[in-house]
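For reference, the chain that follows is the form predicted alone, supplied as structure tokens.
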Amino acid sequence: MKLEEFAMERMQSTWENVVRYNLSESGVHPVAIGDLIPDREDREALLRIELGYGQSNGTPDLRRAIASMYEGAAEENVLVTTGTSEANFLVSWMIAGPGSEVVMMLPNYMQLWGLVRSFGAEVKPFHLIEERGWAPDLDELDRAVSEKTELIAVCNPNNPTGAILTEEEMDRIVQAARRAGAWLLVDEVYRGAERSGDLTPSFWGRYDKLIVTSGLSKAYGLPGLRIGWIVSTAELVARAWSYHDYTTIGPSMASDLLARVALRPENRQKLFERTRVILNSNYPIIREWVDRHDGLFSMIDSQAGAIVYMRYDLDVNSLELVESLRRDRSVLIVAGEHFLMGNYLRIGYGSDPDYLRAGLDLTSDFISKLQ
């Protein structure tokens, strides 16, 4: 196995904590500790906690809590991972293999983009269709799922774009995956991040061969603990538990006891409410930037997540344009070559408003000059 690159990944990760404006992101500023537990007895028994190793495929009440959010699922439908990127990874690694067809979502987040085809399959798009409000281009769907097919792959809500599937588009993927025999995986990581306040629907309860990946990072801001989680069958649960004793092996212990604060009904709700204030606060401000820049740019107004997805109208290449606005103003966005595309980038817009404008006012200086 020779792993490619995670392009966008090996980005953010050598500059969002070094540039003055880090617009990259895509979740929400994050919560403190504090604010997560101002309760005096959530505090002390986090005080109390041995740094031991924990329950690997998190303790039994955290299995519970995510459960509950699953109609019909029970603790052994869950595993606990570090993180939604080791859950996708840990599905990845399992299912797919060389002389095996993946067909995936784009655009996405490429993280499955590169792992699959890694572990030697063959990976077959799908796209999103911007002229149609992202929504899915099902017949090509339907034409790229094969007997081969051992895995489909999608995002919803969709990451960088920010849309979200209808009812009818998910049941269309449900038929594609049980006509083939495929695993459906689903990512879920921004459901709770909506604008309007509407859950999206989650893909659980439609197939039996479905799996479920999300994690706490994205609607409730809590990217730094580091907890996520695959939801499927018993078997596969228990089965993507033996290959996470290779990986990271188990969450930490002050993680999962703060993963288990969020997740009570009433915090969970409080956490998205902020999500949502943050987002809806803020939106004008990227929507009114794209605005008053003439045509320069267009987007899709985005549903969930606190990032857009605009095509540009200049005559630079997305890599080279973040690149120079990351050395020249520092402030960091996210190409489009990062998710196959040319002229496009995601910018995200969870930050504080004040932090938001700012970076907002020295990319515009900078694309000033461009043109």
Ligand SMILES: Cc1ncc(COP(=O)(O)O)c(C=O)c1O
Contents of the next structure:
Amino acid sequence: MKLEEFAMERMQSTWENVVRYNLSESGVHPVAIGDLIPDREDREALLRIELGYGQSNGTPDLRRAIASMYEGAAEENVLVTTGTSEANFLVSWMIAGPGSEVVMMLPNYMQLWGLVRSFGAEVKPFHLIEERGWAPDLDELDRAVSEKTELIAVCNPNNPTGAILTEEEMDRIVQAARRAGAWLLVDEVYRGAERSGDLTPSFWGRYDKLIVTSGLSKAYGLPGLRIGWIVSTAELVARAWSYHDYTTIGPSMASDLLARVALRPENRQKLFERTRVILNSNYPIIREWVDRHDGLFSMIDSQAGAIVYMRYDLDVNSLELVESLRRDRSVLIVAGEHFLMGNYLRIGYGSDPDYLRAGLDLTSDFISKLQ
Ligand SMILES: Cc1ncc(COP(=O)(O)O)c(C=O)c1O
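Given the form predicted alone above, what does the protein look like in the form predicted in complex with this ligand?
Full assembly next; the chain just shown is listed first.
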């Protein structure tokens, strides 16, 4: 197998903890453990944990807590994974191989794109259209899906655009999957990170061959727990568990416990509220920054996730722009090239406001020298 590099993640892995201003992150500033577990009882429970191997598919309590968020799901419909990344990895590994055909929404977090191509599958894209406010081209989807299609993959809310599908668009995507008899994989990791506070409807319950992947990294502000999940049919979940034996075996017991605390309904609401407050207090900063660079950027408002995605009008490739910005000013943002789009940038705005402003000021200064 020839591994196709996951270029965006490689760039982040290399630089995100080295630069002065990391504006490449798509989630909000993370929650501290002490803030997640203010109660003495929970703290003591954490300290009593013996660091053995836990229940490798997630404790029944954690699986039940996850299942309770998807109507009609039970613990056998849930596999706990090491982040949404592992959930996506397992699904790709199970379904995509030489001769298989995958249809995928673009732009997108490119993990699945690189993985399924590395596994030998053919990937056909369908696009979100900027002129339509990043709505999907569903005719293109219909043309791409064939009886050979084994998997359709979408991300909702979307990374990098922050766009959310309408109910009608969701229905059309389900219909396309049903026509082909394909699995439909929906990465819903940004669900709960909407600026409006309206929880994006899940695809769960709309189709029998559905796989939802998600986790605590974005809407909950807990990427360091590395807790994600697959929700699907009991059969698919059982099969995914045996693949999981080859990858990470199981989640850390400390993370499993902290995830159970985070998913208590009252805590879940508080974490979502915290995320929403950060998104809404920082969004005007980034919007105003974009508008200030009159005509240089054009950006459709992002609806979810701590990310904005903008087109820029400069005669420089986005990889080059991002690399020189990092080298010269120690500010990290993401090149549109990582989403197979030339003159675009993705900027994360979920950090502390002063930090965000300082990173943006350095970026302005850098850009004014380019012009
Ligand atoms: C759409 C999407 N899926 C998965 C991930 C990885 O998430 P996790 O930290 O839960 O592994 C990301 C991270 O940016 C993402 O944007």
